[in-house]
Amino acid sequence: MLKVLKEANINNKIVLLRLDLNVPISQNKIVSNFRIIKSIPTIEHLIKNNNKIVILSHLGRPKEGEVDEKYSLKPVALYLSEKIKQNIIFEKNWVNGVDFKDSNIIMCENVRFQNGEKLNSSELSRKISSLGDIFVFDAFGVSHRKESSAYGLIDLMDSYAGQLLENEINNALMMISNPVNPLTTIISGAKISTKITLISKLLNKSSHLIIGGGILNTFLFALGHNIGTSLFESDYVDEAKKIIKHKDFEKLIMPIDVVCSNNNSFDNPQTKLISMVQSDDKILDIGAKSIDKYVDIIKKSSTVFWNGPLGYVEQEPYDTGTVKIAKAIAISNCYSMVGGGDTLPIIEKLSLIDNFSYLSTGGGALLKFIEGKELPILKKLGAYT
């Protein structure tokens, strides 16, 4: 049985509080607060009952033991300072003890700055441990992995998990074990290498698949389509064509347009039938009759899960299916859940977040949650039992 924090007494304490405030900031301003948004609920649950706060997280991938400033966190206790109206202390040297001061709560600088962090190091969590009473992990984001200031406290502190994480997993749940059919699922990036074991997963569950990407060039060269210069994995040809031959394969819904470029700039979007594409050609967004086929399907959905934006998101026009699914996806009257960090952002850019009905934080760690897969830290908090 999962330990939740809203179910504990903890009053008058020092909680270690692990977030995931992994956001993306560009001269020093936050370009996506979401995920610090998704925090506060706990945060402020901890302030109401009297309790002081040492907030964790990382930031980046930093050289492990190296201080860079580029992946610093001040800029987010900046933000959060201001968004809960509280004073936050920013405590650069802070694995040897930390000063309250005038304020209940301190964030530390990145975990990730100190050596031994992403190995797990028992030394470390030792050190992390003695800054508090009680530890609350509330990350979902890093739920898969095995790091010091998060899996490596909970052996050696009274550990709960928070607000955010017991709503990713009761949505999680939700869609993976009873969906309101029919769902429609789908999947893109640019590797089915990340996404094969999930895509065999939702298969089984969807009766619907969509796929889009890396992973539908992988697709479609397995069906023996010219896809021209296209991005896909030739070691996974094999891996499609065994779910091409899959009992549900006719859930799995192919394009039957796709916007391609022949030149390096790709400022010719020309549109194509699956059959007219060229060996010159790459593939970088679904065509005009694709989408109305996707949002026809979407229309007849009650639960619809989506992870990972269908073209080229990062130029104009190749956008356009990954915007008008969004769009789809917002008005309809589904329960529709998001997941991966390449998605969101073209959702709050949108301005459609309130439009779904839930938003996940994780990345990596929520596809490995419908994968079916143990996770370390939600095994710990006794996810499982």
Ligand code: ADP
Given for the second form:
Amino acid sequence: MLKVLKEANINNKIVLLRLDLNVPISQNKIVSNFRIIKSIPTIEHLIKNNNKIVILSHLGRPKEGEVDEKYSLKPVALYLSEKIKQNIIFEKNWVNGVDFKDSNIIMCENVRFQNGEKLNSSELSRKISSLGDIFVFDAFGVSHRKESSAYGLIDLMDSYAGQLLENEINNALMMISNPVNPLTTIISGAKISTKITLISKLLNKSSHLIIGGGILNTFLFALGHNIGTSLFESDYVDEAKKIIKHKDFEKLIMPIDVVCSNNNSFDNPQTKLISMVQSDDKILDIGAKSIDKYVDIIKKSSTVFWNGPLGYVEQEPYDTGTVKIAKAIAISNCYSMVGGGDTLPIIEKLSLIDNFSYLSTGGGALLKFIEGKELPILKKLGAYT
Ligand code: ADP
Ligand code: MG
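Given the form predicted on its own above, produce the structure of the same protein in the form predicted together with the ligand.
Shown next: the complete complex, the earlier chain at its head.
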């Protein structure tokens, strides 16, 4: 049984709270507040019970051991402080001790500035553990990693799962073990290599598995189509061919048409049937007929799981397929679950957050969980027993 915070009677303690506040920041402004907002219930629960909190998080991928202002958590501390209307002390040098002064909350600078964090140094974990009495883990997005400020603390401290983690696990479990059928899964994004296991697992459970993105291109190549200069992974063509031979292959839904750019210019998008793609075309989105076909399937679904943009969303109009699919899921009555570091921001940008049943803060961790892999931190917190 998962050891959950809300069932433990924790008060008047110093709690080390590991969050995933890895949010996009531009010119000191938070571009996406989703992970911050989702972390608030656990913070409020701890404060309500008279605890003091030391918040730990990573942000981005700085060079370990070096302080790089670009990856500072300071803007996050300021933002969170405003949101919860509490003073938060931001500690740059925290690893040898912290001082709460007149505040109940401290946020430590990016844990990835510390030497040893990514290699799960036990020396670093030991130092961190001495900053508090209790450890609460609420950073679902790093559940699959072994790092000093998360995995490394669990054996050293009395540890619990926070509310966000509990919600993530419950929703993902419901999606994989008990979905209301028909279940449609949409797996897209850049690389088939990161999602091939997920595709084979979900093909089995799903009524339809919709494909888009760079992943689609690898499948089209494996099926013998010309994909021109499109993004694809040659090392994974054989894996794609295995899926093509899978008994459930007819459930894998391919587009009818695609939108291509030509000769490295984005200026002249052309919609083409798959069979009409030429050697100097680059497939960057699904076409209008495919969107209609995918939307029809979504309308008939009771559960939809979506991960990954269906096209090159960074450049208009190649975001069209993704935007239309997002809107179709948003207006449908199905139970909808979405995850993925590049998928969530699209929903946020369209202001559709409240139109989905569950938006996960996890990317890689969520996919691994759904694949059925044991995530090391969840295992230590008792999720699999
Ligand atoms: P997520 O983080 O949500 O799981 P991924 O990281 O797998 O998603 O993929 C996101 C990236 O895939 C985006 O940067 C998007 O531009 C890219 N992408 C999707 N389709 C294409 C395509 N046809 N060609 C090039 N890039 C694509
Ligand atoms: Mg991504």
